[in-house]
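The chain below stands alone and is given as structure tokens, in the form predicted on its own.
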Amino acid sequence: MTNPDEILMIPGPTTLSSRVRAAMALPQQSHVSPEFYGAFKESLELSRYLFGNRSGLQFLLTGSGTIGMETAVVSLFEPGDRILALETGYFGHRFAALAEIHTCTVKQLEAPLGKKIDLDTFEKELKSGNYKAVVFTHVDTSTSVMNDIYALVKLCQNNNVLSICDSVCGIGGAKMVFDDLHADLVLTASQKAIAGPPGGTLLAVSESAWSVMEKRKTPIQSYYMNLLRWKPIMDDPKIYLTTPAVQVMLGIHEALLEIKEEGLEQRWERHSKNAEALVTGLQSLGLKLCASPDSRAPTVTAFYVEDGKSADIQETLREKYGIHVARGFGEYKDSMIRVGHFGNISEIDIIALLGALELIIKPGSELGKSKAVESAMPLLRQ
């Protein structure tokens, strides 16, 4: 049985509020009354909101970040177009699979393990490869590396080439305003620094982009993942296409209305705050960190362990003191431990980590007497 006072510090899906779990404990509700209809408007309102997108269109779909992925790259390409895949992670590795199991013909610029793109590099690639559109992370979950992504947009720009950003480990955590970066789409998910139940997908679509896909040569080959199928549902939804995940889209909502509360650059200090605390208490205890300080975000950590003490720190860290992360990726899973501290994480749940991993770590610590607190505590006390 789960532990209902567990720290979910995993890299998604997070720790919900009281009030997103009140929303979704609701008597059941059908997807065309009016109750649902106006949370449901509201919510792509405060999506609007949350994304900074004033100048494009909003979708809320049903489903996982995955799909938010698939469906951008479903909806934008066509067969054969040429896609270059930034990867600085699992994810921007996925990103590359999706597009050439849609049989795009793409190329992969992967940067060394915990840094973000160079962009001098980047910028060669663009200008010698023909490509159709940029495909890349915004903060990959698997390295904790965040791209310079208005850096990568401008250039995308300059050379007249889409960009599609998976910020599914970003937006409502790091800073992203979709009007200042200028992105083609860019695509998020509800469980991770939007603090929301898992199920849901968020994307913002330019015009341009939008264009695109109204001139497109050949059909979209999805029923689902068709964003001009999705269209008249988000202007008015009281149209039917699919049902959507009633309950989940309810705890959503209230997510995003906590989020507006909060405000989202009390927010985005908030998340930084705590990542900078987080990180000095790691180093306090010699830990070595997975991204480069350039690279670093605000929303998830990675770092090495012994190799073969993953396990057992994650296992500790979750029986004794009732911490649940996670561990690495691949051929990392036994050397790496992955921290998610976004949304509800507080500075008290950052310092129960770090007390409790220096007690496991350094078995000859006191209770109290934390090397790895008393460092992150000014920088929690600004």
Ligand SMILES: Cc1ncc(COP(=O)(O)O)c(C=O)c1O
Contents of the next structure:
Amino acid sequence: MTNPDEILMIPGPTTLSSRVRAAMALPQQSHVSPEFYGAFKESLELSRYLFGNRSGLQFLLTGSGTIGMETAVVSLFEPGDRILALETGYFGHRFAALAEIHTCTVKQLEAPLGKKIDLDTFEKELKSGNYKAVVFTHVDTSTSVMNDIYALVKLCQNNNVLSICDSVCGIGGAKMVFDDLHADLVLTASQKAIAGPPGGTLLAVSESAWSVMEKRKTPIQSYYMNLLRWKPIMDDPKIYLTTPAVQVMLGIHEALLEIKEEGLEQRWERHSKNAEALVTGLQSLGLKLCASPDSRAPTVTAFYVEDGKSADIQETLREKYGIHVARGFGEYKDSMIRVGHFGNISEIDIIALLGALELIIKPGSELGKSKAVESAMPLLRQ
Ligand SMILES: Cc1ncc(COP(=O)(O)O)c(C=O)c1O
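Now the other one: the form predicted in complex with the ligand, given that the block above is the form predicted on its own.
So here's everything in the complex, that chain up top.
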């Protein structure tokens, strides 16, 4: 059985608050009861706060982040549309694959490992490619690289190209204000910086993207992943389309309330501070980060360990110290560790991780004299 006190620091899902867990443990409710209707309506309003979305449409669907990505692709794109996919890790590839499956013509623009997309290279590609849309990742969880989404969207706007942003590992921890960003569609999932349970996907859609959907030449090739079909339900959640995952939605509702209570600005600040402290502590141990300094994220950090050691480090952290982190993705499985430090992850958790990591990778070190903790502390005190 999972240790109930384990600190879950994988890059999603993350540790849930006791309030969220209690909300999910309520007796089963009807999905069309006044109680559920009220909570769902309020969740949509709270999602608008979370996204900074007063100008566009807001959606909350049962489904993981990939459902959100596919819903964006299926609802907006038509067969043969030319799509530019920006890749800063595994999830950029996924966006490209989804567009290809739905018979778009996809060009992939890949940044070197650890780097965000270079704006000059991007602009050149945009101008030469006659694209309908660009799909990109805010923070790629596989590399912990964060893109400069404001600059990317501005270039899309200047070139009359739609911009679609996967902020599954961003929203709630990294700054994104939909009304200032002017992207056409931004999506996220419930289990990362929102600190809700897995199973919800949230999308914001601009008025102009909406009119692109309404004016499609071909029908949307999906029943479920069809935003046109979901709009009446978002306007009045009493209308039945499919049965939502009631408990998941109640958990998300509580997590969104907690975000509002903390305040977004404070939440972004907390995430940045914890991320900087973690990075400083890791570097004090001589560990090399995957993301370059200008591409780092406040939500997730990937760092290299001695090749072949990641499984042992992960296991010792978990078994001995009750901290659960993730290993690298794909070819970096054995040489990388990834840490999710979003949602409810606190500065105490950061200190615990640094202290435990030092004990593991520097034999002979003492917890009371942890170099990593000592170097991180001044950043946390600020
Ligand atoms: C950046 C990013 N995009 C998309 C996804 C896919 O989300 P899900 O696993 O909820 O389908 C993930 C999942 O980790 C992610 O990190």
